[in-house]
Every structure is written in C-alpha cells, then in structure tokens.
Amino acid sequence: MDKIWDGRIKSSTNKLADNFTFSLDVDIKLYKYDIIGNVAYAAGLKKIGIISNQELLKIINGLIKIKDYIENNKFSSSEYEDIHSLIEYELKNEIGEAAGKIHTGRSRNDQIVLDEKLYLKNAIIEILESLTNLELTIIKLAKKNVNIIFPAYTHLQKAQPVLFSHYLLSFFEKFYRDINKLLTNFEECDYLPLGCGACTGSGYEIDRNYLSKLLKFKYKAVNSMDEVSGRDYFQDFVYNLSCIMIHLSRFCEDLIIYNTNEFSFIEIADEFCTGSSIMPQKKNPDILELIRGKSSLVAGNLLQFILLQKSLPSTYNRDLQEDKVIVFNAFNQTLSSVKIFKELIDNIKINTENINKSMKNQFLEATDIADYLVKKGETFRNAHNITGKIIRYCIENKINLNDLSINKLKDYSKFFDVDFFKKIALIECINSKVTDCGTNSSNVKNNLKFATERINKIKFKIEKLKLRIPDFNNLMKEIQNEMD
C-alpha cells in the first residue's frame, strides 16, 4: 500500500521499520473517536468552501460504513500503518478521490490529539460512575454497621476504640478526593486540538468555534505549539488512576489482615476468594491480593509516563506514539479493581463477635484514662506517665483495668473517683471524641448524612459531563439537519 508520504520519501518502507512503526493494534481503540473527529472536521471544511454538499455527504456515508466495518472486523489490519491510515484508505476505497480533501488544513499531530481527548473525557466518566458506585457501597455498609466499635490501629498496633463506620468514611474520603481531582482533568483535557495543524496551526479559516460546538469542547487550545506536543491530560489521568489504585490497595491490605484467622474480624465471600491446589482447607483472598498486585502497575504506568516526555524537544515527537498502551492499560486495570471491589465488599460479612473480643484487655481506653485526668486537673504529661504506670501493673500482675478499686487507683492520683470506670466504657470512648472530623456517634451519622448528599451532587455532575461528550448518532443528525 502506498504511504501518505510517497512523495517525498522514494524507496518502500523495510519491512522491520513497517512492523516497528505500527501501532494499529493499540490505537484501534480510538476508531470511534477518530470517525467522530472525521465527520466534524469535514463538515468544517465544507463550512469554508473546501468540501461541497455532494462531498461531505458521500463522506459521511462512507465513514458510517467505515465504522461498521471496524465493528465487524471487515478489514484486514496488517494494511494499515495506525487508525488515522486505515480510515484515511478505507474511505477512499469507499468514497473515491473526495476522501483526499478530509485532511486538509489538518495534521495527524492534532488528529491524535483529539482522539486521545475524546477518548479521556468518556474514560474519565466511566471511571467516575464506578468510584461513585463504590462510594456508595461504602455508604451502605456504614450505615449497615454504624454502631459497631472496632479497634483503630497505628503501627499496626491496637491504638483506640473507633467506630467501624467513622473506619470506612475514611475511605470514602479518599475516593472523594479522587472523584474531584478526576473532574478537575476533565477540564483540562476539554480544550479543542483542531486547527492547530502540525506545530503552527492551520492555513485554512477553520471556524474553531463551529468545531467545539460539534465536538462538544467547552475551550479551544490557545497555543498551537504547546497543543500537539502537551500530553498533560494523559499524564494527570494516569496519576488519577494511580492513587485510586494506590487507595484500593490500602483497603485492601486492611481486609487481607481483618480477614486472616488471626484476626476473623471480617469474612469474604466465597465467590471472590480461591483455594489451594495443595491445602484443601484454604480459602484465599486472591482477588484483593490481585488489586493489591495491580496497584503497582498503575504506579508504574505513571513512572512510564513521565520518563517517556521527560526529554522530548518541543512539540510532537513519534516517542508520544507509545502514551496510549501506557493509558489504556493503567484505565482497564483500574476500571476493572474498582469494579470487583465494589462487588467484594458488597458481600462481606462483619464478625462482631470476633471484634468485641479482640478489644478486651487491650487497653484501648488508655488515652482516655490520660484525658479523665486531665478534665479533672492534671496536666497531660503527668496524666500519660501516671496512665502509663498504671498499664504496666495491670499487665505485670495479669489483671484488667475493671479489677482496680479507686483507693488503688488514688495511689496513683488523687484525680481518680467513682465516676472512672463509666467515663472508660468504650461508647463513652467514642463519644468523648467531640471535633468534627472525629469518631462520635452522632458526629459519624451526620457524616453518613453529608457523604450521601455529596455524591448524590457528583452523580448530578457525572450527568452534567455526559452533555459534553459527542455521540455519533447525534452528531450525523446535526450536520445532515444542516445540509437539508
């Protein structure tokens, strides 16, 4: 098949250099978006007199074909240098001599770019409804398990008693974080690349603005230089992608230890868990371990990505070829554990048994003990030490906090009085926690509240985002409405 570049380069391409510049087998997953691009860029073109009616007609005809041609694997791949070539060819195949006029004024450097966009604004949407399925799967499970008191751990040591709902807000907050820096990279990627040509823009009067409407683009690219070249959007994907897989792995760490015999504070449901092919009794987490594996992926998809522009001269290089492998395998990772996750822990079971047991005779209460001194006059210091002496002898002499009397405890500070052993009681643990961010019953069940509210305003915005995505069928509507 003969290259677009014929004309200056003379002998055929070596066979090697072909097989190494081919890329088709990745950007295939951009034929949409490139079709799409095609048909809004022709219908510019007409816009200034490059195109007749009759043209972009048998255009738009031939890319509708084109598409469901690629749908069905009607094409033979080994042809084709990229996406851009295979449509570019197939539509000439298709249409004739008309389909030589789509490329000008335009340049594959911002061809690709805008593929890449409108692949990201419809990854990043999908990526948001799944993190707000999960939010609210952790929602439901809060609330499910809103008064159950679980030990909170630094060190991976018993540190205080927590409530088990205030544990998993945690998370959600992590996700949320995640949620918005993921709209805030919508944004920046929603800036339209047409026009701007190979590196200095186009010498055609293309109406940018007729484009964005099209193409559902809320800026256009002001730089034309920065525009081919820049592939922040991918990169700040990439890294979006990474601490949501760096967050699911810490989750998972969580339930991977919770759900060890040792601990049995939580069961996983068997359908996600595999046994051994040695051990009959084994029942493993795998598919947390895997999310936990794939955590490392990610982060290192963000590593590639970066090492991969670091040296780059100004504006587009063919080393950008290699962003999309990089993009595509970190979104699929990352879509497919937030997924399963939310699945996971749809079907877990809380050991509440378990749980109430392991918090016995640890004397989670410590802090707490340190604080009753204080409210009655001590100071924080004097309290830890005296708190601290008095754990020893408990642990020394093999007894729990309930079996001192006041008069031992007044050997220690004459602080101590009847009302001590209420003040210690673990609800009243949790309850003495009284800023806003912290783990007291009410406090926890208005946080259940806000967090509802909160992604109930993010699946309003998901919506909101929807309307800024081209669709094929809409937009053949709105340009053959145009030509009528």
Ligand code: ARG
Given for the second form:
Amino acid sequence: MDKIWDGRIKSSTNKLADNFTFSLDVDIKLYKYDIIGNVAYAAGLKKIGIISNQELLKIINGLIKIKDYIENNKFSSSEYEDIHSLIEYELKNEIGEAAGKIHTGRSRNDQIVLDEKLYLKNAIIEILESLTNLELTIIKLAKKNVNIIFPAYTHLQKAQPVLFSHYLLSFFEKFYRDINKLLTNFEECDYLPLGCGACTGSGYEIDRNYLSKLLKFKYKAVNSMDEVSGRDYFQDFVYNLSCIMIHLSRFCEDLIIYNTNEFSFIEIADEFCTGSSIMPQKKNPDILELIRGKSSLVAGNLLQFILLQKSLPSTYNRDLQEDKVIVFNAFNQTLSSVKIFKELIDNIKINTENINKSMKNQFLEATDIADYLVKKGETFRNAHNITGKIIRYCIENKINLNDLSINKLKDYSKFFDVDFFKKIALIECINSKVTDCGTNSSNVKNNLKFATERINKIKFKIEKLKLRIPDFNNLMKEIQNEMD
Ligand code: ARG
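Could you drop in the structure for the form predicted in complex with this ligand? We only have the form predicted alone so far.
What follows is the entire complex, opening with the chain shown before.
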C-alpha cells in the first residue's frame, strides 16, 4: 500500500510498525465527519481558486460515493492507516489527480481536531437528550409518588422522614448540573480548527469565516499551536461523563439496597433483572450493578485521558491518537447506562407498606422533638440532650415514644405539652422543614414545577444546539446553490 509520505520515507514500513500505528478500526467512526469536513474544505479551496468548479464537483461526487462505500462496508478496512488516508486514497481511485488538491494547506493534525469536534458536538446532543429523558422520568416518578413518606438516611442509618419525591428530586439536581456542564462543553468545543495546518497555520488564504459558516462553528480557533495540541474539550467531556456515571452509581446503589429482601422498599421489574444459574429463587439487580461497575471504567477513562496529555511537548504528538479509544468508550458506556437506567426506574414498583413499616418506632422524629423544645424556650443543645435521654429511656425499657405520657415527658422538660404528639407526627416533621430547599410538601410541589420548567428550557436549548451541527445533505445543497 502506498503511503502519503512516500516521497520522504523510501523503504516501506515494517509490517509490525504498520499494525502498530493503524487506527482505522477506531477512527472509522469519524468517517461522516471527515467527509463533511472534506466537502467543506474543498468548497473553501474553490473559493480561493485552488480548485476549479469542475474539480469541486468531481471531489464532491467522489466523496458521496466513498460515503456510500463505507456505509455499505465495501472497503476492507485494514488497507489504510486511518480514516483520513482511507478517504484521500479512495478519492484518488475514484476521481484521479484532482483528489491530490484536497489536502492543500491542511494537515491531518487540524483535520483530526475537526473530526473530533464534529463527533463531540453530536455526542453531547445525544447524551443531553438521554439525560433530559431521564430527568423527565424522575419528575414523573416524583409526581406519581409525591406524598409518600420515606426514611432519609445518613451513614446508611435512618435519619429523618422525608418525602420520597424530595429524595428523587435530589437526583434531578445532580443530573441537571451535569446537563449544564455539557452545555458549556459544547460552547468550548465550538471553535473551527481548519486553517491551523500542522501547527503554525496555513500558507493559503483560506476563508475561515466561510468554513465556519459551512461547518456551523460559532467561533474560530485563535492560535494554531494551541488548537492542534489541545484536547480540553474531550477531557471536559470525559469528566462530564464520569460525573454522570458517578451520580448514576450512587442512585443505583440506593436502589440496590432498597430492592433487597431486607428493605423491600422498591421492586425492580422482572424485565430488568436476571436470575441465577444455580439458585432458582434469585432475582438479581444486575443492571444496576453493571452501571455501578461501568462507572469505574468511565472514571478510569478520565484518568487515562489526563495522563495521555500530561507533559506532552507542544504541539501535535502521536500519543493523541489514543484519545478516541478513551472517549468513544466513555461515551458508549455512559449513553447506554443512562438509557437503560431511565427505563428501569420508569418500571419500578414502590412498596409503600414496607416503607411505612420501616419507619415505625425508629425515632426518626428525634430532631423534631428537640426543635419542639427549642420553639417552647429551651436552647438547642439542652433540647438535644433531653431528647437523647428520652430516647435512651425508651430503648432501655423497650417502649416507643407514643407509650410515654405527657407527665413522664415533663420529668425531662417542663416545656412538654399536650400538642406534643401531634407535632411529631411524621408528616409534621416533614412540613416543619420550612426552608425553600427542604422537604415540606409545598416546597416539594414548587420544586417539581421548577424542575419541569427548567427541563423545558433545556429541551429548547438542545433544539437550538442542533442547528449548530452540520448536516451532510444541507451542506451539499448549500455548496451546490453557490455553484449555480
Ligand atoms: N490519526 C491521528 C490521530 O488520530 C491523526 C493524524 C495525525 N498524524 C500525524 N502523524 N501527524 O490523532
């Protein structure tokens, strides 16, 4: 196989070296973006007179054929080193010498950045859409179970009563921050790399505004050396994906616990469980466990990505080729996890009876007892101490709070009064958390509305972002219109 650098390097590369540098198995994924980039770049070269109208037509038709070949698996992919060489060589086979002009003033160093950025913009939209669907499912589930009282845990010990909807919305917030980070990620990667060449810029007055318009980049890279070496947009992406996965893993862990026989707060639908090869009674939450496992892989991807760039000399170095392996893996793992998790929680059953049982006589009201005394005139520290003593008394005597008389309570503090038992009913404890971030019913209902409003705004933003992604057919039309 000929090489693009045959002029300089006389002997053909060692077979092992060929195999070692080969990346087409990975970067074939970028073919669509590479072709779109080639079409736009060819139009840019025509605009400055480097290729003629006729040559442009030939190039475009050749690229359309190559796209078709790739989509129908008509190439044996091991022939070429990478996606750029595949397309350039096949174009030459298709249309002859005119193909030799397409790389004028361009390098694979700025070309790969272009492909990666186009991939990334699409990937961000895909993950944003899946997260939006997950958020909508969380809201739906919270609305459906808005009044269920649930034990909030700290240290995996029952802490205070909370609305189940408030618990669910805590994950809404986490994913909402991830969504916003991805929106910033999109802005940060939306800089046109073409014109940067290998590292110092292009020797041709290629119209970068025109290329930005065709390829729908909002901004243009400012410094060629930075642009061919920087991969921050990918690093941010892998970081954002690992945030999503870590959030998912925590949600999964909760659900795995709540799904155990011991808790039985929820039941995962059969279609999202697996059985055991030996124990016939088993119904295992493997999907949740796999998401938890995959979260480690994606977090590992982040470290891989950071290390890949550490101490690299300026500007492009071949190490960077490995970035795609990392990003593609992190993206695929995260996208499939978000999608299946959404379906799984959409089909979850809530066992209210068991949840209620679990909160009986567990002293979840303890903080509210202290608060009760504070409102009557005790200092909080005294109130805390008094409440602790009452609870110890109950535990030692194997009785519940409700078994205590007001008179007995008065032994501990003169402030106890007949309104006491009403004030420490679980729903009262919930509604007494009056801050606008707390679990009181009216706040949770407001937050449900607020969540819906925010997600609708995000959906609108995603639709607008889609307009900033080049589409192959539209690009063709645009260029053809210019030629007429
Ligand atoms: N395949 C390379 C990558 O993925 C892009 C080509 C640049 N190669 C080079 N030797 N300058 O990063």
